[in-house]
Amino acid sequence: MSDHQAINLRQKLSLFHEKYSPRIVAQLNDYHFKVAKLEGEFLWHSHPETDEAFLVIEGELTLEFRDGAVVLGPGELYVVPRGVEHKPVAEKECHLLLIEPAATVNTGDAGGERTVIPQWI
């Protein structure tokens, strides 16, 4: 009998409610791939040294940049620029998957109270 199993990432979704908590479901060397429900503003904020990838699984997300915006819908992907200041918005409820290194955290160079520490799921 095998070990070898699909992540399914809708599934890994439905065990959490939490917004802007994101979950992490794989690993692959340093990097963390993790699922997220986004709704509403989150805070603008940098990644000075990562780049930060975006794919929209469910609902549509809009990347918010100090000079416009990029909108992403359902198999969309995105990727913000390491240094690149950013505020994820969501109007309704959005499921996506974020790639990037494992010691990225969610709120960059902004810190606070939204910071979060992600756990397997």
Given for the second form:
2 protein chains.
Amino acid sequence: MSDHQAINLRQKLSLFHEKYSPRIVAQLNDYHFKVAKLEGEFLWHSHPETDEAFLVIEGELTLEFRDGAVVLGPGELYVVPRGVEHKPVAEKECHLLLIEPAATVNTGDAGGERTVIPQWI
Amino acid sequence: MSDHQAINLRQKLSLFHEKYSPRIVAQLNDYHFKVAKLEGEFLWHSHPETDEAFLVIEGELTLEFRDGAVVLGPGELYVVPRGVEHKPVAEKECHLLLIEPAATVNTGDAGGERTVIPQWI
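The form predicted in complex with another copy of the chain is what I need now, so please give it after the form predicted on its own.
Next comes the full complex, this chain leading.
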């Protein structure tokens, strides 16, 4: 009998409090599933090499674009196409699932001090 | 102002009733996000070329393996590794999100009459 364990996203989110610091919860081929807590504004950036999927679990996330914005609530998904500048903004604390290639950096082409190397949780 | 639209998973699921007939809702690079409704037993199969991610949205899904099983409730994720035989079973209707390469066939190496070509919804 092997040990097959469900990954409970809310339980994983309960294990940390840092904002804009994604934690890896699963791997699918060379992609990572990451949970993250957001509050406040992130920085404008893009990922020239990859699309990036956002699925909101709790709260509300606004993704600002140079030509508009989309607001995501729980159970809502959006895929930011590669190379498209975006700025995540959460007025209140928001919990989400990110799906992207394992090598994707949170700050994309912008880099800087808000760059984090995500850890498994 | 461009038209950025959230993809609401429950709204997408309200648009069809067929069981074991995944519908594509989003694309991330060469991967598809698919919503599906399951009820009853599927068949034993594996995907020799790819991992496959299951995220339950509503209801309960059992993934049976040759050496055990995992039960997933809402907000729970499991990644079936490539080549691992599995059989999805839902005693009652279950709604879920699948994430896998665009070319992935629902019946994997088993094939047969339950194979479906997923459409966008």
